[in-house]
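Given as structure tokens, the chain that follows is alone and in the form predicted alone.
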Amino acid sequence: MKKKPEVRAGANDFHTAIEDAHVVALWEMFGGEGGPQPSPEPAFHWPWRVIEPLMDRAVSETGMDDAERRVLSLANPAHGRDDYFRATTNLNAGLQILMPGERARPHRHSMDALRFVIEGKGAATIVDGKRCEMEPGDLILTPAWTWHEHVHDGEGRVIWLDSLDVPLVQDMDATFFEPGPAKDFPVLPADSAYTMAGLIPPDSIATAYSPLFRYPWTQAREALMATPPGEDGSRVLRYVNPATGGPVLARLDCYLLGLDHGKPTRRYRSTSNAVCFVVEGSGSSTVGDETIDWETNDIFTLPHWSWISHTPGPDGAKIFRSTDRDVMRRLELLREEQE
């Protein structure tokens, strides 16, 4: 039983009285300054040269019999080390590794998740019974409450970036998890049914997630290069649900950024947050008062309401970006500005 509020004897001081009543004087807490405030969270950078040596050590530390998933979760120190599911506001990220002959057993959960393959071949993710081969640069979706498992029948290690909306779902207190075996999943159309832009099967069901679970890098890269550049030379491509034209997942929105010229992109800021993975090239990003120098396979964050600009190196760059942008849009909380 919860303890009832008690008023201390002689509590005729206003602040003592309201403390006893578990209320606060809002006018003392809110200064009335309008408009979004600068993000209290700085951008954070995980260089591949620092993280990569830890991958083999992770394998030596644990086998798949002892781990639900062998993942090094990227814990942003701005949120405290104990909050290891938060790479940035609303998003978490991690690096998962699978060795030949290994299998990560099936499960499902209420969080949306995606896999962006970094290294290796021969592995596959099985989503609601559909096998999705995994090759470098491929985007693999595991939507909320779909059964998924990972298998590796090839040679050499396979590493991919995990990105999920764990912090958002946890903040909503809506986390659910169910271990396998997989069961009762729907019969899904083959990916080949969605390979021609503008054409989909007439019986496609418009779900909150894309019926296309694998987006191959070869196709994404070709489409990016065919996209006309903006005034600042950058190219932007959005991964979409072919049945709706919306985001690929209900709470994760994905983009591919191509930087072809040596000049900075236009500065912008947004109330959305992002986790970035450098697929190709090198360069730097100015986020608020910080400048991050990045190269291939590095990971860094773009926290909300920080002024952002990217400058590619001499050979250009390609960056994969996972964001909560469409969640913010649907909640009517998305605000974006450019200079």
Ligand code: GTQ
Second form
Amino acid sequence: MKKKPEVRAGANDFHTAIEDAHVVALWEMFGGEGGPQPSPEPAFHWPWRVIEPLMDRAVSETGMDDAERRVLSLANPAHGRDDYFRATTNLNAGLQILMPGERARPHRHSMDALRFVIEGKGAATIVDGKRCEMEPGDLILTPAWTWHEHVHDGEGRVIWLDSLDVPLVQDMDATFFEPGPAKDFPVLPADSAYTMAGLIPPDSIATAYSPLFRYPWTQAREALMATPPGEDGSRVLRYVNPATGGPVLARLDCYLLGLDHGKPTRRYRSTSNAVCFVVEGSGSSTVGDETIDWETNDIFTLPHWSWISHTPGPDGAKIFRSTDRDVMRRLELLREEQE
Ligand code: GTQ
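Next, report the structure of the form predicted together with ligand GTQ; the form predicted alone has already been given.
Following is the full complex, with the preceding chain placed first.
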């Protein structure tokens, strides 16, 4: 039961009285010059050379009988260790490893999730009964409330990046989870129904998530190389839901950035947040006052409202980005500036 506000002896004093009544005098909290601004969050960087050996150790530490998922979650120290799902505001990132013959059992949850394959062959993600092969560089979607499990019939370890909207869904207190067995699969269109950009089956339903669960790297890479560069030399492609032209998932929006010139990209800032994965190459990014030197397979964040610019190394680079950008846009909170 809620406690009734007590009338204390000193309640003649305004501040005691308002504290007892659970109200706050807003004019004493903010006002005057300026106003609230997004709080800056430093960018954070998880180098592959640090994380990779820990993935092998994770395998020695636990078998798949004891792990719902064998994931090292990238916990940004800016948010504290207890907030271990937060790689950056609104976004989770983790590295998952599966060994030959292993299986990560089926489950479903209210969070949107994607997998970006880093290494290995022979694994697959089964999404609502549809088998999606996992090859390096492939983007695999496991949309909110779809059943998904991971299997590995190949050889050698398979490692991928997981990115989910866990922190956002937690903040909304809308987290639901159901363990398998997977059941009641919907009828899904074959991926071959969406072979060419710009042509879709006329009965495609504009659902909250893409009817394609797999975006193969060979095709994404080819499309990126064919895209004309912008003024600063960078190429950008967005992964979209072919039935809507919108983001691939309701709360995760994905991009591919190609950097093939030595010069820095045009500086920008955005109220959106991103997790970046370096698919190929090396380079550096300035985020606010900091510079991050990154290499292939590194993961780093692009937090909201910091000025951002990327500079590729001599061989150029390709970066995959998972963002909350379309969430911010639909909430009318997306602000972006470019220099
Ligand atoms: O595969 O369902 O990295 O629920 C973190 C939370 C993966 C998953 C993560 C999850 C999952």
